[in-house]
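Presented as structure tokens, the chain that follows is alone, the form predicted on its own.
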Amino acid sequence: MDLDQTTDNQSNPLLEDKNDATPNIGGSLPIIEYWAKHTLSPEGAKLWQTLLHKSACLSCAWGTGGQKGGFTNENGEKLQRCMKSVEAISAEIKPPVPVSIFTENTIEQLQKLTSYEADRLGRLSFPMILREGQSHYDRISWQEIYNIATDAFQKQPERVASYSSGRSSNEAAYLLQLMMRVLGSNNLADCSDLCHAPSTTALKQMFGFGTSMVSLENLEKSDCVVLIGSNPAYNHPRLMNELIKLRDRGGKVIVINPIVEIGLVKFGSPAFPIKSLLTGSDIANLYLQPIPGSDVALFVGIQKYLIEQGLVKTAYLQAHTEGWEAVLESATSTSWETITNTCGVTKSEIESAAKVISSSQLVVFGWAMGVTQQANSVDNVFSIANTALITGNAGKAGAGTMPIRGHSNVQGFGSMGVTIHLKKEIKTALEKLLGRSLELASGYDTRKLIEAADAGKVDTLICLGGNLFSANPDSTQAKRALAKIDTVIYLATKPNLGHFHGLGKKNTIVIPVFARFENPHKTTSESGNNFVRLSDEGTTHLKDADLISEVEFLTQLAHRLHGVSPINWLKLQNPQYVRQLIAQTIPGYEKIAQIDATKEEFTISGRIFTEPKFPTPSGKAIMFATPLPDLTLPTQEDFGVSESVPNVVIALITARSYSQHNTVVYKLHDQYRGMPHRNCILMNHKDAEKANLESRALVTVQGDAGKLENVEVIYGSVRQGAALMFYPEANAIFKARIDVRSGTPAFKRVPAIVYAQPISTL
């Protein structure tokens, strides 16, 4: 919907489905009444002592901190910390979990706990172990720990795997994959697996690298950005001072979403206190929702009407690209009536968005997982970079293609080679380093892992940060996974359900770590956008607290495993050491071997792209022809669910509430959806009448796997035939249904069935 002629949100179209509870403004107020809540708390100086800290962002990928200082963004630009970061520093500044929540409450008792009770208990502050046949968390001494973890990774190496998420640095994450390698292991299984694994998969095999061709300097020159599948007003809220900025100089936004997302429309910024923060800012220009997984559909649309009109830039592909003949000819065999009935948007709007995108000078196309989580994710990548391609907007400052990365070092983790898929260069070098072969085996990523300790192949596991139980289709497969592994070990700051649900056969053990500005070293991490910052030392809170840091346990660990011979690993407790190895092994990375001398962060090299010459074996960009998917939904049959029961079969979008990172929950309400607690369905009115069902009724949402009941009916503006519930208590109903090039799973197209729940007569 075309949105430059609508200036009052009150009589905005894409408006009139939001229920009463939905503000008309993102952002705004009751952010600064958080900060003012909290900074002045008790908890406020311990708070402010944080956010000044010389150390990256614990939240996104687009956060600030490092050597410029807490509130400074790799620009230079002041007053770019959002709630965000706040929420998660909070959690982190907590006091310790009371010992008498682990002696007097048995396992099944803190199975009871929900994502947010469990991070509300507070820091983990002393190792503890859960034996086989015990009840309850003991205390465990660090010997013991070793002499345990020592023999469980003693075993074949295939059986032996690790899991890790973006919380923790570069220096951790290279010692981990390091240490697996050695031992012979290929299962470095990572939460991105989850996520942008279809970014990484695609972007390679048509530019060869994975990552943002876009800088955030680079980003500040464009007059579009084509935002697909993600929310920053939630999740990356400093993205929405660059979309704000490039409105103001004219610029036009498009966003792709099946759900109208407030923050989208309009966003109230605490930067820009004068001409935002009240009255909000249109952020939007134009906005479509699609059908969810129709990504592709829409992508060959837009080169359609490009094709038709003779706006591609032929010149340019025939000099910086390679298969771009077969995409042209895939998008203009595709019928018109194809394409609107996959995507569900309509030939003019598609119309609308070609006539943006051509119109502009330097298109930036951002993505997050509305399109990574997809049985057809890899597709959907290729098809919004052919359209980069075929308008020219790739190889030049101010345009090219943008994954939006959610954890805030989950690309540093990719970039250290905590990946199954070792780029070449690695893999040579790190040779090079150890004197012996790594042709070792496929490895497991995280779904392969999953699928691997349920048939009791998995011993050992490691998990550097993360919820691998929580962040899994099917909880219920994930925590009988989990439990035929005879160890597994978490490194973590606060309990999780994780830690309660996802329990080994034998021995699970958890060691509490610091938070990244309480390391009692200098530490890295990577944006979104190829930015190395350098956090700073710091110390904790915790009084007399038995914490370790990540790098301080790995390296004790491989010492024990490796001995002396051919890395020292006691040497490298001093993480200076750690990035001289960095320095040697990872392209891109060559600064960091000085970044202990100069403190100058630095923009990896090799990733920012000014020009169309890309790293692929031609210097070319490869492009792909994307089949459009088969999104045909199951009946009601397929679920079982007799006929003369009311319902209605929907496209389940499972996401993070507004006051959410990843699979730990702040808030149990989304004031900006207008869902007021987390067992809820946001759904079209028009789906739920289908059912008979009105607004707040209590309904049963059944998937493949099984079903919630007692959900309560919100109604909202999210397109027909789609709905939305929480993440991660919406795993439970369904399985994994994944993209076979990525091993992503579709966390965002799930088929289930809504219909209410029976009325019990006594």
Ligand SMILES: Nc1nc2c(c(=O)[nH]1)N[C@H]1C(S)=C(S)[C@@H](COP(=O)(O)OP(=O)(O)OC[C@H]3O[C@@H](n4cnc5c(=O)[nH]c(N)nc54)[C@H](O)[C@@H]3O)O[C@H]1N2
Contents of the next structure:
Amino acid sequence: MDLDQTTDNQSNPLLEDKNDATPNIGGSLPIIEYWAKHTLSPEGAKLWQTLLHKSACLSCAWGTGGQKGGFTNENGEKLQRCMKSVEAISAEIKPPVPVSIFTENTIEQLQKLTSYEADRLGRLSFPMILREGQSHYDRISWQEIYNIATDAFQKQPERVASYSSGRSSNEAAYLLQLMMRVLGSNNLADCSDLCHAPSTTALKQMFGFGTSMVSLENLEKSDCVVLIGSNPAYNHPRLMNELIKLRDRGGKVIVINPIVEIGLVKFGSPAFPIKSLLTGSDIANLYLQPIPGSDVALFVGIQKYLIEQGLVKTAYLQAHTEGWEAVLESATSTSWETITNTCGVTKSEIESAAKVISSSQLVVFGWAMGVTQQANSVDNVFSIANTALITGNAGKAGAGTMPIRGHSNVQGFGSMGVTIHLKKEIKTALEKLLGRSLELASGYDTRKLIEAADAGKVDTLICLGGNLFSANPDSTQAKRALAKIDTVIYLATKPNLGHFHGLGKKNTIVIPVFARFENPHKTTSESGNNFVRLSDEGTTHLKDADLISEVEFLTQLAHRLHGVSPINWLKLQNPQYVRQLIAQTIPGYEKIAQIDATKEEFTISGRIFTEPKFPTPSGKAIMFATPLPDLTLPTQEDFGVSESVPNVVIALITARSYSQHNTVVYKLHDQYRGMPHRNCILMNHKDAEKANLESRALVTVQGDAGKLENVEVIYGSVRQGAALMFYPEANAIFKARIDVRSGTPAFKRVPAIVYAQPISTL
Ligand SMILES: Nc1nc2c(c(=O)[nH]1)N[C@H]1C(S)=C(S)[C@@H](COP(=O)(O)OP(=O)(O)OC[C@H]3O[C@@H](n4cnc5c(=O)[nH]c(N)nc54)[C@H](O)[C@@H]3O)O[C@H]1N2
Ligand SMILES: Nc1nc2c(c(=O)[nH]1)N[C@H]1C(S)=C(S)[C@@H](COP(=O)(O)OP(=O)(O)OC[C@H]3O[C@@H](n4cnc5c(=O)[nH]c(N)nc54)[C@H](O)[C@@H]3O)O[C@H]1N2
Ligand code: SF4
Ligand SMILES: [Mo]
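Now that the form predicted on its own has been shown, please provide the structure of the form predicted together with the ligand.
Next comes the full complex, and the chain you just saw is listed first.
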């Protein structure tokens, strides 16, 4: 939909299908109401103190805070702190979970809690254990934890594993992988396996490195942003400020998303209180709604139009890329009919997008989970980057490929070597450090870890943050798999459903840790824009609590496992020394060696590309042709649903509501999509009518692993054939279908059947 052709957004045809409960603008007043409510509440003083503390924002990887102060970004711009960061802090400054919650409730009772209820219990404040055959979590001493953990890790290296989530520090991440690798284990599963692994996989092959090539400074030079499968109005709110500024300087925004996300049409940003906050700023010039999972077809279509019109930058391709002929050939030989049938976007809309891209000077291609959580996700990323290269938009300031990363330090985990695909340079550096060669097996990523555990091949698991149980597809399998692991150790700030459902066979230990702004020492983290921030030491509001820093726990455990040579782990309790090791062994991180003295935050060297010379063997970008996906959905029969039941089979998108952070739910409703509670399905009214379903009808949504009942139908601006439900609840109903090259599940295209709730169960 070309929004430049519509003058009045109230009658914007894109919004025709939206329900009455949905506002006409994203962001805006509810943000201010939220700020006011929380900053003026009894927790307000602590909230302000934390917001002003010199530490990196906890929430998303766009990154802000650090040494420049709570509200300033790396370019020195002020007012750069969004409501999501308040939401995240507010969750961490809650009082401790009362001891009685654990003494008075059996594990079965705790299992009845929802994600929302579990988080609202408060902060974890003492270590505890659930032993085999016991009904309650009991407090445990540190001595006993270390005894159990030391025994548990003295197993064959391939039978121990770790999982991590990107909120912990670089220092903790580095220690985790070092401890595991000294053990001889390469089983370093990480939440990025469920997230941007396809971006890393594809970009490494194409450009020789796997992160964004665009800095914030360079983004501010671009005159067009193509935003694919990303909803920054919810998940990276400050990116919205960049889009508003881009529109102000006459640039264009193309949004590619099966759902009309209201904030991507119009967004009211508090960073611009006068011109934007109340009235909203226009965001998308062009809004394309492909069938979920079909982005490759859309991008091949864009390429085909550019070829047909002679708009391909052939000289650039010849000079700076390899494999371009096959990519052009493949787009040429794919028919328009195949392209438009696969993606469900008209040829004229594809042409509009191609015209905007080719007539812009500096185009940034940004994407998130709509692209990566697909069965052909690596091809998705290839097709986007191919388009960037065909138009000469890689390797110059103001243009390029920009995966929009998730957790606030998820990218740092990858840099620190928390991955089963350890870079050769890091391996060599670690070998030098250890004075011996590292024999590393192929290792378990997150899905392989669940499969291996389910097959009884894992004895011990340490989870540095996160919620492995809720984050995975097929909750029944995840629970069963974890229950086959003898010892599961969780390090966490808050209780979550993983601690109640993801239970080990013999021992489940929950260790309470300091949040980023509470650690007794400085830590660092890395944003999606490759900027390293330093967080100062702090204190916790939890009086008399028995918390530990992640760095201390990992070094204590590693010391017990590995002794003092060749690494003196106890010395590494001071993270300054960890930073010295990072500087020696992690490419691009050399400057971290001085950060304690200089406090100088920095952009990692060798990542931001302003010239089309890439770290591949030939110095050229390598292009890959991308086959179109087969998106056939199963039939009613495949789901075993009787023909007499009116139904509709849809491609279900499982995504985030406005108020949740990953598996943790902060508020039950989603005001911007008009969804009043978590058990809703957002559908196109035409699909609902096919199954005789009125708005607000109660339905069953069934996948290949289970069903959710009493789900309320909400009509919304979703393209036909697609629907949306919230994660993690939806993980109960489908099995993992993964992209084989990256291991990432297709969370954004879950085949499901929707039918009216049988009267007897109402
Ligand atoms: N407040 C908040 N911030 C967060 C998070 C959070 O939970 N809450 N999580 C963090 C993390 S770990 C991550 S990974 C990011 C996630 O950030 P996002 O990727 O923005 O989040 P999602 O809600 O999973 O999905 C994004 C969009 O993909 C679209 N989509 C679905 N299928 C397709 C498709 O086939 N093609 C296209 N083009 N689009 C599609 C959906 O309609 C949705 O708008 O956010 C990070 N920031
Ligand atoms: N269906 C579906 N499933 C998905 C997705 C989807 O879009 N759809 N998205 C996937 C994505 S992108 C991701 S990234 C994963 C997220 O999966 P995870 O990263 O595993 O889960 P989170 O919900 O982010 O983890 C939250 C927990 O982290 C702990 N925590 C918070 N801060 C800290 C800290 O500083 N230290 C420690 N040690 N613990 C801390 C708290 O106990 C909190 O309860 O889920 C994936 N699963
Ligand atoms: S955009 Fe992300 S990093 Fe920036 S303040 Fe908001 S949550 Fe924090
Ligand atoms: Mo993520």
